[in-house]
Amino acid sequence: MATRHCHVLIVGGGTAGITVAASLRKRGGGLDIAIVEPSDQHYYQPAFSLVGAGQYALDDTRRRVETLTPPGVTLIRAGAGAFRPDADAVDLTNGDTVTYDWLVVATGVVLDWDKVSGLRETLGQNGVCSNYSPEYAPYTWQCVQALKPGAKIIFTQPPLPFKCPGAPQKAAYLTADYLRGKGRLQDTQIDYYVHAPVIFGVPYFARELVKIAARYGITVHYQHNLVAVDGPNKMATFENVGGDDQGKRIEVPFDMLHASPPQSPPEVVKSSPLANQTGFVEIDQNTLRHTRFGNVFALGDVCSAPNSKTAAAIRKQAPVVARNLLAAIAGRPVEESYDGYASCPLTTGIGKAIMAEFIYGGKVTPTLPLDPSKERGINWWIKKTALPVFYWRYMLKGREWFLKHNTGFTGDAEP
């Protein structure tokens, strides 16, 4: 067992860590910042979808963690064990123990495939797959490939929150397009059990997704929780959870079915003096701060603010964490504000995209001086080649230039 000290520690070293490291680092003050992680692959998750579609290799999507660290922050190969705010302290699991002066959190949330009764056992196999996992989404590219005229196809969501909400309706439709383009769409049966009730959070873009998911014959059952797999005998049960027929239970035959995992904070964050009710690090949704304890911020999946927890939406929040930590250190007022930008690039066909850009309340906000509601092959592009390159060569290396999206839009009422 050892005690070290820093004056800035990290806690994760995925987008969201890498990310607010570098932006502490471009800004210089000759800051000692540690970042503690455990795994030493870091993805560009955001691929998944594609690699699930055929569309991209899943080599292509990950880097090692140490290669990602930017030069002069100390990476520290651990997890958290626990977190002690009121002695400036993270025990690790490796038995060590780091204090600190500041305090960042950026641990992510983890998928809880074992909420789904059957899920974790038959996954990977039986046709059960899921584009959340890297191990398991090139064998989303395998079902899709294997399947027969008549087939029939469920897709699920669980409910929020859960990273990036538009992903498993991404994957829904770039299957109904590659049968389309094989010509076997019209003989195969897509179901899409949605938990909540509607079918994207935003309405603006929910219209627009009700009608491409009709196009491609979709049926879409709202509030249906996926609640167990029966992998072997290909079944999954659905329980209803809204309307007259609340907490009913239905079974549902399929040939390959895309779960959606319920994702929650890690074990370790919950059981956390930093943790709200509901298990996130509780802070304020405009500065990143925890509202409890004053040298602590938070961002990316695992913190409380309400927005839609996808990458765009930590490329906004890193400087906003970065100038407001600088600035307590300095004694000075935390000014920034996050106003909760998210961006979705909604894949509904191969080679096209709706790029869905939105802040808190739901209010759209698109960067691009185009329709938003539109589909577009240069969403697609934007997608699958500009940001993989922008994600690898600008954003993890605290590289903060990009076009602000345009918060006066006013085209949301209908699009």
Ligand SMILES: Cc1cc2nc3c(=O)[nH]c(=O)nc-3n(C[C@H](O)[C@H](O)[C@H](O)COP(=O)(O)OP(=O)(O)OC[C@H]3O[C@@H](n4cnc5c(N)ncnc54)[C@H](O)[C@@H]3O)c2cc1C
Second form
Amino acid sequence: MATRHCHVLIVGGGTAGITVAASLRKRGGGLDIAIVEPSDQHYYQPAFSLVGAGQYALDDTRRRVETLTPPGVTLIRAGAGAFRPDADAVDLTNGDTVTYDWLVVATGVVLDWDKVSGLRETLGQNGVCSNYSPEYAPYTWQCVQALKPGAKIIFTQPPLPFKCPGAPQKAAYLTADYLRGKGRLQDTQIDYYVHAPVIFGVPYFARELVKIAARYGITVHYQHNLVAVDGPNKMATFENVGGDDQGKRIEVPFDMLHASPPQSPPEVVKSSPLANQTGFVEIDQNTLRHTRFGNVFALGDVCSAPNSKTAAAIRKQAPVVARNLLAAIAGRPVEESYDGYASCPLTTGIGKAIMAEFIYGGKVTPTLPLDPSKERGINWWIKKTALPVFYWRYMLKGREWFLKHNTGFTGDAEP
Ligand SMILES: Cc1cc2nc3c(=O)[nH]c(=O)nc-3n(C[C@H](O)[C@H](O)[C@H](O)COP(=O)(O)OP(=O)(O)OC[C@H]3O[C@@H](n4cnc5c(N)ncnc54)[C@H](O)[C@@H]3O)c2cc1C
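Let's see the other form, the form predicted in complex with this ligand, since the form predicted on its own is already up.
All chains and molecules follow, beginning with the one already shown.
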């Protein structure tokens, strides 16, 4: 058991942890920065949706964490086992302790498969797949290709918050478009069960998405939560979570079930003094600074900011955390403000996507001067080709391009 000290300790070396470390390094300051990360693999998760549609190789989503750690930053291969913010210390899973002057929490969220009875046991077999995990995304594509005429397919969308609120729909539209291309769509029954009373949280895009689902003949069932899966008997159980039938359960047979699991912060965060009542790290939604521990910041999926949990959000959060952290170190006021920006390239078919970009309050804020409600080929190219390059070569390297989005867009007013 050893204790070491560092100036800035970043917990989590995923999208948020690496990006904020790179952002801090770019700004100089000679800080002694360490990242605590138990895994040796880092995934570009936004491409998992494409892996599940046979459009991207899983290997291309993966890099070793040590190759991404910015020069001069120490990588500690362990997990955080306990946060002790009163002592400015984090106990690691290997028995060591790291003390810090400043802490950045970036652990992401975990996939709560076990909140759905029987789901974990049957994942990867019996037609039960999920793009949410690199282990099972390739199986989605296998399931899609194996579908027989007359097949019944179920897609689920879990309770919010979960990462990439568009990902469950992407799986549905890419599958439907593949079947359309094979001339088999009309022989297939596709049902989409969503926990929320709407298909997407931003009305401007929800209006378009409802039409796209209808175009594919997908039946959308609102306020339904997946509670159990019987893999061998190919039966899913949903609970109605709103309206007159609240509490009522229904059983639905399937040939293929694409499950998007419930998600929440890791237990070590939930049970720490850093968490709010829902388990997320309690930060100010603009400065991203902890509301009770002034030397703590958080970003990415684990923070309590009510933005859409996406890598795109982190691209805008990281410079805010870096600037505010450096200001705080220098004793200056913390003035940088994150506006809730998130982006989701909604792949509505193979070769086309809607680029959904928005900030707090559901205000639409496109980056390109194009009507953001339209499906476009260029958005597919951005999603499949440009964004992965941008991610590895720019975002994770602290090259902060395209930080501006159009907050003056007025086309999202109610029709
Ligand atoms: C299917 C899918 C599709 C998506 N599509 C898009 C998209 O199109 N566009 C988009 O912008 N975003 C998309 N996302 C979301 C995006 O990938 C995430 O929002 C983003 O990766 C979150 O980054 P993060 O750093 O917060 O968490 P992660 O990248 O998950 O990293 C968290 C890191 O913390 C580590 N960690 C966990 N516990 C501990 C601990 N106790 N101690 C130390 N380290 C720990 C983990 O090992 C991990 O490396 C998608 C995600 C999925 C799954």
